[in-house]
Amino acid sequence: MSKSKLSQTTIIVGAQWGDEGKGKITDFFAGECDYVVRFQGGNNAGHTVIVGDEVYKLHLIPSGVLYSHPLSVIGAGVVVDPKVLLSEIASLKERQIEPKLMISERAHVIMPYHIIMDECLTGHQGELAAGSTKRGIAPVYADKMYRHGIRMGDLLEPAIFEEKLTKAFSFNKNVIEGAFESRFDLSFDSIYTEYLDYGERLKEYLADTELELYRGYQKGKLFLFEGAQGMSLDVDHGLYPHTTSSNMAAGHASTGSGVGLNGDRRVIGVAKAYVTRVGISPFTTEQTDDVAVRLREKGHEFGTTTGRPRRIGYLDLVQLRQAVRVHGLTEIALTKLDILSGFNPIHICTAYNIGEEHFTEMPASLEKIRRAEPITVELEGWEETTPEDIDNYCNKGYDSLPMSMQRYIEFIENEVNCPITIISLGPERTQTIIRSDI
């Protein structure tokens, strides 16, 4: 379980639709580097990482949080719910675990109205919602656009706060009262006093990160940016409108941490080595036999977030195609193998068929992606592996693993254009493979 060594920067991202593992990888790693920083998405977002047997559940705080070293950072392009984050801090805590963490006063606030604002607009899309986690994630990052967002320093200063408020407040009351005809019964004084309270508990990790990060960049530090969510879900290069209200680009990373990183990058797009997706969408290698059955369960396919039953499909190669693109991949981390085994055979997307039309790269129409029909491949599956044949394969390395297996990854990669350099047999740090042949 060697590890290869890090860039100076270093970003973990999702190459599908999220819940692919990044929390494992960044765990993986985060232990090497000085800062651990999450830059877009908010608490929608969740990341499982065990250590031993213990299981932590993150949703806002970085996954390198859990080792003593690294600061762990929540950039600018992170949108806070301030109740959230102090619930996970308090959980953390419990765990005699104490965050070294920084927020950024410029990180946009969640506001009870927003979770509001949320419920309504999922009901007004229909067909054409995301599947809302209803977080108020849409809606902060609306009013941010809108120019009237509460940002996490305005908590510190009470008349802006009040100023703000003012206008957010009643903006959001009068589209959600006369847009959407529906109850709106928070009160003025009560969030205002409230998020004061907030602001006073949180005081202690509020800072100029945007600062602290670039004379760490100076001085050669080591980085690991996190990713939320996963390529599909973007909200620019996504499935829209079924995505979420941020851009988890690689490239956004500079853009949500306020770094401007020009220097070599190592960029690390997480792939299930089968696909999952919890919302609403077009999926077009989704399954729903025995064998999804089979797959959730095994691989206990429920949201972090939500707790919801994940969608289950075969891989898509399309789908990482333009994750491979669009995030600049330099590498591919192939996570839950072991899911796999016992599978046979296994199928792998590697076109669409629209019509008398075919292709290889993911089409931005709407109206094609709902047609789509997917092109497949079989290859032959692996037998069922015990988890002494896992800690066997970790400890030996690639070349042990089963032929089959082997082939299964080597297909992807050549598909893809992409070299698979990590490859997860568990959710465990130690069950990972670093391949030293590429």
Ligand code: GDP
Given for the second form:
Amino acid sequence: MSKSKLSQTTIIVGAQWGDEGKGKITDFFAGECDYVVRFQGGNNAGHTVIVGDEVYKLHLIPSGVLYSHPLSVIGAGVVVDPKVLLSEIASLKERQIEPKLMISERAHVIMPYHIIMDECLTGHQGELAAGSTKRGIAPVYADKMYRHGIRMGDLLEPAIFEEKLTKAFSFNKNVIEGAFESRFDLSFDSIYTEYLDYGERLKEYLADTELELYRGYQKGKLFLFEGAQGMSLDVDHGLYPHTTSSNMAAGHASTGSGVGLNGDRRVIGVAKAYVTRVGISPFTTEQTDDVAVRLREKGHEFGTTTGRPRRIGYLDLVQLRQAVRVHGLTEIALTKLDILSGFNPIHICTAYNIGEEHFTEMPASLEKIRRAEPITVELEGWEETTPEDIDNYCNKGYDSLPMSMQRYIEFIENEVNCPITIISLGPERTQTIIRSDI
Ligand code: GDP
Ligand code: IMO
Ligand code: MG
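What I would like now is the form predicted together with guanosine-5'-diphosphate (GDP), since the data block earlier showed the form predicted alone; can you produce it?
Full complex below, order starting with the chain above.
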């Protein structure tokens, strides 16, 4: 399969706990697309793209922004912190990148009280918290569902904004002071003025993105959807309540962007060759030994958004099977195989033992997940790779990879019943192999 055989729709989604390398894979394809669309999440996401010596850390703007051609779209399902978005735009401009960007007027706005509320919730939830990024994600999605949220378009309509803010401000103030007995020293007037100003500054990007995408779709333009987070963080299908507050299952690309997708599609699940997790939850394959410490250092496993050390575990095929099923993956992009080089043997979890029961599919029960014990197999590792080896593999293709790496890849494919068509051996665009043998 070649890069240029893109379907009209390609959806790139996380298959694990986030940070799988979605930014790299999105950037890899984006140059050939007409639209690159974020459809959920907010600046809890951190997507790293490396081009030559330049490192870009994107939180809200889709990872296609580094190319001049595609239009980057922030869809209605995304939650936008305007202050963060403005600084992301400014930092791209400083680097001579003029973002070709459109933001849905229907996207909800993260307000300062959401960030305070996030802090309060984390304290209140204790053991059941997810270890949020404290960016206001759960509270902004909650306000959207309560139906007193503020949308990006409201920032252009002072009277409507005042009407809505009056309700949302007092609701949040009452909960923060009353239910959480926390300090709330925000001023209505300063928020009102500040956010109208953000609206003015972002006005040039605000549009009816749904209509724009519809028209592009009718004309046969190529669409790339960039998911944030990953399967186990999906609010319905993940390890609830240790999730985020949006759906990143690929099916949500349509609702989160407002364009009906009825043609062919590729759904690419990005999976790391091992597993990382930032935040709180049971983590069945977690390792805390020397191997985990070495992997964290070698793989630079520290959060892009918060800098927190990522917890490390071996590959979990129960998790990956769920991602294949729920996202409807047509293929997997397996990243960071270079980081596993030199580790021998390599463990993979194929199923869970929970009490007397054996699970090959993810249970819904939190009680069961807390008791899950991984059933693992050991596979032979491969030797440490040098940058020259990686260049060589990427030039020559899949068959040049060490046999034990090929066996690792094919073992996963067989177990989860999904082809691994993209192999990533480094953070750069060029450090990527597209399988031609399947
Ligand atoms: P995302 O949130 O899924 O976009 O992933 P992040 O960007 O948060 O984290 C993935 C990290 O791994 C980034 O620093 C990437 O530059 C890096 N990365 C992606 N793919 C590879 C790979 O195949 N090998 C190595 N060594 N690094 C990679
Ligand atoms: P990308 O797109 C990894 C995790 C947080 C926490 C839980 C809820 O870079 O893969 P939230 O702030 O959303 O309420 O936090 O979700 N989390 C992520 N972990 N990568 C991400 O995004 C994440 N976005 C949220 O650590 O456990
Ligand atoms: Mg990330």
